[in-house]
Every structure is written in structure tokens, then in C-alpha cells.
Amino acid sequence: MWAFLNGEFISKDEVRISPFDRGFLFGDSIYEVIPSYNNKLFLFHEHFERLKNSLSIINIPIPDSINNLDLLIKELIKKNKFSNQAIYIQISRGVDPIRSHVADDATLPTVFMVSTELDINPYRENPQKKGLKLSLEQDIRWKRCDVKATTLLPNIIPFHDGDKSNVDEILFHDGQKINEGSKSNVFFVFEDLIVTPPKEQNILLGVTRNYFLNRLSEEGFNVSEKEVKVDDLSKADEIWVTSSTKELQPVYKVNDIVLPEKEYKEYYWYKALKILEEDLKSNS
């Protein structure tokens, strides 16, 4: 298996970061996750696009090698041979002399990548599938969700608090107003309309959330941006989660409450599920 490492292709095995790294140290530094099926990525440019927005938030300068990151990443996949991949990007301010809360000014970005291999959505193969089990948390998370930052603690507690041996997913609320998830977006069916939390709400707008959106309103299907509260998941028809490795898997249970049933055809996550389809074909 190969990574990259600042300019270079090394084994994984070989891969050595500082411990002075200030993503180490300080969790300084953002990251993103690109899916490739059949060798070709799938929604490039807008990952990218949110990569570097994160870089601008935190005001890390965008390092000279990924201004051809379509060809690192290409390169990558070829390298680790698996059909259908998943590309982690990470980029941390660099390595400090010192630790300090303020960095050097020639502190120089640290830039890391690795792919893994990309298991097909099980829901793709068997829509008949049980869905996912959920467990509410309050959202404890800082008010940046917007920055892809590596710095994932809160979102991380939750399945190590008690036995979440049986829980999938953690679905984050803010009082009543339910955000996301601790890996994923959420969508809501309310009897013919598709809701999933406004980006005004403290969440990450996620590329494939935002693509389901896009795609479901251009296919006709009734969308809306908007709160959902806690009270409103026993009124749900349907929930789903989205990300960029999971795509859309549906869920079963939220703590007690449990989503009605009926044929998997007449479900929207799976028509949602099935113009992903024939958009990967057509990127094939």
C-alpha cells in the first residue's frame, strides 16, 4: 500500500510524521474524503472546492502540491490497485520548532494522503437490508462544523461512552434542533417531502449531501432545507444518512423510535439511491 507524504509516494509502512506536526499537537489541521469507483473519482471539484475553503477559514496557505491534486490522487489509485477507493487528504499547518499556540512564520504545511479500498453500499446490493440504528447526543461539537477539521473529539465520545456496540450512527441535537450526524448529514421524509437541516444550523455541507439535494430537485421530487426538531422524528416517514464513503443508507431506528416499514421500491431513499446509480454509470 502507498500514501503520500509531502511531494512524495512512500510506502504506507514507511509513512513518519513529527510529533511536533501542529495537527498533532493541536489537532491544527483539516482533511477531506474523496470517493473513486472504477478508478474515476466521483465529485473531485467539489471536494476540492470545500478543501480549500477549509484551508481559507483557518488560514493555512494552500500548499503548492495539490494545485494538481487530480493527478496526485490519480496516481495514488493506480499505485494501491483497488477498483473502488477512498482518497483521505490532510493537510496540518506544519512542523513547529517550538510548541506554541502561535506558529513560526516558515512554518510550511504538512500534506498527507492515503486511499484504502471503497466497499460497494450494501443497500445497493440488498435495498431490503435492515436500516441503521441511531442514538441521539447532545451536540457538544464547536461552532465551525463547516470546517472539515481534524479535530473530531466530540463526535468521537459518543461511541465510547457505554455500550454503543449496537448503535451505527450518533445523531447530534442542539435542544430541540436536530444537526447531523457524527459522520454523515441527515434526511428527513415528512409524507411527500425530503428535509434535511439548513446550512444556517451548525453543520458540515456535505458533498453528497448536497448532491442528493441538487439531483432530487432536478428529478422533480419535493426538497426543502429546513429545521427538524427532536419532536418532529416520530412524525418521519423515512430518515437517511449521506457521506461521501457511505453514500445513502437508510435508518431503522432512532433510540425507541422505530421508522415505518413498507416495500423497499416505495421508499425515497431508494429512487434516491437509484439516480446514484446511473450517475456513476454515466462517470464510468
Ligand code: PDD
Contents of the next structure:
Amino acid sequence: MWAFLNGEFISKDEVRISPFDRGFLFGDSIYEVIPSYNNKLFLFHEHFERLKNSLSIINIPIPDSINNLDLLIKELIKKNKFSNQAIYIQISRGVDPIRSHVADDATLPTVFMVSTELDINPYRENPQKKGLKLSLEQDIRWKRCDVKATTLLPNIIPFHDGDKSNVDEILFHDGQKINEGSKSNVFFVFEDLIVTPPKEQNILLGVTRNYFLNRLSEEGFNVSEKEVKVDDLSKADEIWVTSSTKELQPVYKVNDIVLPEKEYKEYYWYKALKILEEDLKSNS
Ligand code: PDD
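Requested next: the structure of the form predicted together with the named molecule (the form predicted alone having been shown above).
So here's everything in the complex, that chain up top.
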């Protein structure tokens, strides 16, 4: 397997980064995860725009090497051979030999990329598979979750706190307000209305979230960006999570609340996945 570091493709086992990299010392870095299917990137432009936006919010200059990021990724995909891949890109403020909160002006960003095989969403292959189990947690993250920062302690701690071996995803709430998952956005279905929390809440504007919002609305479904309360969970007919690697996956249970069951073809999530499947066929 191959990785990319600062302009060079290097074997994954040989790639090295200095411990003085500010990404390591301060978590001073941002990232993206982009899926590719049949060697073709999916929603690249949207990911690229968000990457540049994250860099600009935290004042990391856009490195020249990412001007042709799509070509670099295509090269990586070719080298790593799997037909479906998840491409991970991380950009830090760079290596600074003296640990200081204030970076030296001459610091050049570190650009790192690697890819892994992307498993096909199990719910596309077997729509009758049991849904995910979610655990509700108070959202203690910083207030700029629109930045795709690698500083992810609050997203990770709940998975390492006691026995979470059978929890698939954490659902963050701020008081009554449900925000998103630790690694995904969340959708709810109430009767025939599909709802996801609005961008004004403290969430990452997921590329997959935006894709499903647009496509479901284009296909005539009733979709809305609206606050959902913890108290509304027991009234939900369906809950889904979305992300670039998981696509869209249905939820079976949140804490002790079990979602209603029906014939799989009647679920809105199943219809949404069919739209994605069609779009992937024409993805070029
Ligand atoms: N996670 N919200 C959070 C907190 C996320 O970390 C992610 C993605 C999403 C979904 O965003 P998108 O649809 O653009 O992937 C929402 C990635 C996949 C990860 O951390 O690996």
C-alpha cells in the first residue's frame, strides 16, 4: 500500500512524520475522507471545497501541492489498486522544531494522504440486516464543528469509556438539541417527513448529508432541516446516519428506544439508498 507525503508517494510502511509536526503536538490540522467507487471519486468537488474552507478558517495557507489534488488522489487510487477506496487526507500547519503555540512564519504545511479499501455498505447488500445501535452522549465538543479538525478527543472518548463494544455510533446532544454522530450526520423520519439538524447547529456539514438532502428533495420527498429534540426520539419512525464511508445506514436502537419495524422496502432509508445506487452507476 502507498501513501503520499509532501509531494512524494512512499510505501505505507516507510512513511514518517516528525514528532515536531504541529498536527502531533497540538492537533493543529484538518482532514477529509473521500470515497471512490470503481476507481472514480465520488463528490470530489464538495470535499475539496470543504477542505479549503477548513484550512481558511484556521489560517493554514492552502499548500500549492493540493491545486491538483484530484490528480494526486487518482494516482494514489491507481497505486493502491482496490476498486473501492476511502482516501484520507490530512493537512497540518507543519513541522516547527520549537514547540510553541505560535507557529513560525516560515512553517510549511504537511500534506499527508493514504487510502484503504472501502467496504460496500452492508445495508445495500442486505437491507434486512439489523440496524445500528446508538448511544446518546452530552456534546462537549468545541463550538466550531464545521471545521473538519483532527482534534477529535470528545468524539473518541465515549467509545473508550466503559463497555461500548456493542455501540456502533455516539449521538451527540446539547441539552434537548440533537446535533450529529461522532463520525456521521443524523436523519430522522417522522411519518412522511425526513428531517436533519440545520447547519446553524454545531455540526459538520457532511457531504453525504448534503447529497441526500438535495437528492431526496429532487426526487419529491418531503425533507427539512430542523431541530430535533431528545424527547422526539421515541416518536421517530426511522433514524439514519450518513457519512462518506458508511453512506447511509439505518438505526435499530438509541439507548433503550427501539425503532419501529416494517417491511424493508417501505423504509425511506431503503429508498434513499436506491437513489444513491443509481447515482453511483452514472458516477464518472
Ligand atoms: N466522518 N459528522 C462528523 C463529526 C464526522 O466526523 C463525519 C465524517 C460526518 C459526515 O461527513 P461526510 O458525509 O462529509 O463524510 C459528520 C469521517 C468519515 C471520519 O471521521 O472518518
